[in-house]
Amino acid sequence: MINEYVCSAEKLFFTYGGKKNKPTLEEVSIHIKSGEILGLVGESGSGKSTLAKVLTGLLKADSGKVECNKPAMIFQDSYSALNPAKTIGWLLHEVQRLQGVKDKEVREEEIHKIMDAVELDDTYLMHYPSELSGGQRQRVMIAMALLAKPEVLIADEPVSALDVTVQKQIVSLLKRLSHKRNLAVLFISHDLRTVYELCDRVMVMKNGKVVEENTKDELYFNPKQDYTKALLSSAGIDWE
């Protein structure tokens, strides 16, 4: 691992559909420490989700170096990500079965702990995804990610489909999990207010490039780049 970081990438390039097209990622570098929550913001099409997929290995960069220790990903659409024909209990068992945990009692004990960690009662294990609310399904997604025992949790717009009250609950849960488990979190969002509430540092992307990166207070109240200033203004955040 590069220095003290649990997830690092240096000078990543990635292009969809061959080199004749414009790069989606262009010389992108990112570094996250254990226990740190890094916010990643930018307009749609800026390369945020592509970067997440490269860090998790879902996509392979054209060039550059990636070292990310045991990443796990949480997606925006929890309904599509969960098999509707299986119960929550079956889905959680399956995560462990895929990891080679054969002993059912061991799996059940771990599932009980993880349900407690995401603040869901064990009775939800008998339910199907369609029987849960959006917030409850997102907690299940977090539970599934945690069962993989990640060191890096990559959350791609995990609260954008939820109402404001539930958003705050999920954000608070992610913050507690990061602190309790010394878990690095990459939180991708277009909601700058939620990012400020949750994150320690913030990275701004535009057209596949990182245009600014700093602590949240420094970036929000002393932005250097015009693009960052425009993003903050569009969110109703007064940086002057």
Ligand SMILES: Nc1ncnc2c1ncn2[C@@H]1O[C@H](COP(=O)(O)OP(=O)(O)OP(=O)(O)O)[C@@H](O)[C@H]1O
Given for the second form:
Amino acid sequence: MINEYVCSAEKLFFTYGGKKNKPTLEEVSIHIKSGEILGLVGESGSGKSTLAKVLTGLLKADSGKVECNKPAMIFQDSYSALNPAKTIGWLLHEVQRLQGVKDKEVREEEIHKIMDAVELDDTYLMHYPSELSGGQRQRVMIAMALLAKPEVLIADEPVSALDVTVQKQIVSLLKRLSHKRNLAVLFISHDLRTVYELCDRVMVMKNGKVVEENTKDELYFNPKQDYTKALLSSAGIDWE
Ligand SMILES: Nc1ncnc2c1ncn2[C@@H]1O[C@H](COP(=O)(O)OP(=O)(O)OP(=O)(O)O)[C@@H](O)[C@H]1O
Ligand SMILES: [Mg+2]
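Having seen the form predicted alone, the form predicted in complex with this ligand:
The complete assembly is shown below, putting the previous chain first.
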């Protein structure tokens, strides 16, 4: 296969509730290489989360082609995704059990490595989700996602619920993980400064369509579309 992308989609259309409605995604194409971090921005309701769900296979496109190698997803509300009655250790074992890793020692070794990768001390394995901070819980979510050995990590507003200092820590963790593991990342966010800090390229969506896509420096310093300019200036990023 001559395809340098680990996640790509061509001309996606997607409509909620049957084709009589207006499509939420219209002719959306997206391409991410391994090790690349692509930012996805655009106003609320523009279709970012819908695109994420189509890429991970949670939603099926009306038409178009999706090829996304082993995607894993993390999102804003990590707490609600963790079973409160189980310890972090149990939850991480369970992820691997579901993947068919039967040997307990093999699982333990993997868990130790993954805790190290997300920079959490092994003592947290004995704790329940409610005993962790938001940032620590997001690290656990990242660990759970990585245990599936994804090639693509789709992160939908993964730091929006965290305070600024913790946001920075999680963002730099994502950057290190992407570099070390050659992991492709789709980073969805409203925070244009964080996107600039983290991403290599940035894609802008509006009303279900991609309006502009470029390297981050081109997009931020030389935006072509009025919508992109407006988005940047509403974030206080104005070069003129
Ligand atoms: N389950 C659903 N059923 C019907 N319509 C939906 C559903 N989920 C989302 N929509 C609609 O699809 C459009 C795109 O929603 P989506 O959640 O993808 O936007 P978004 O860009 O992620 O927004 P935000 O930045 O607020 O997270 C919106 O108009 C939304 O109301
Ligand atoms: Mg969303």
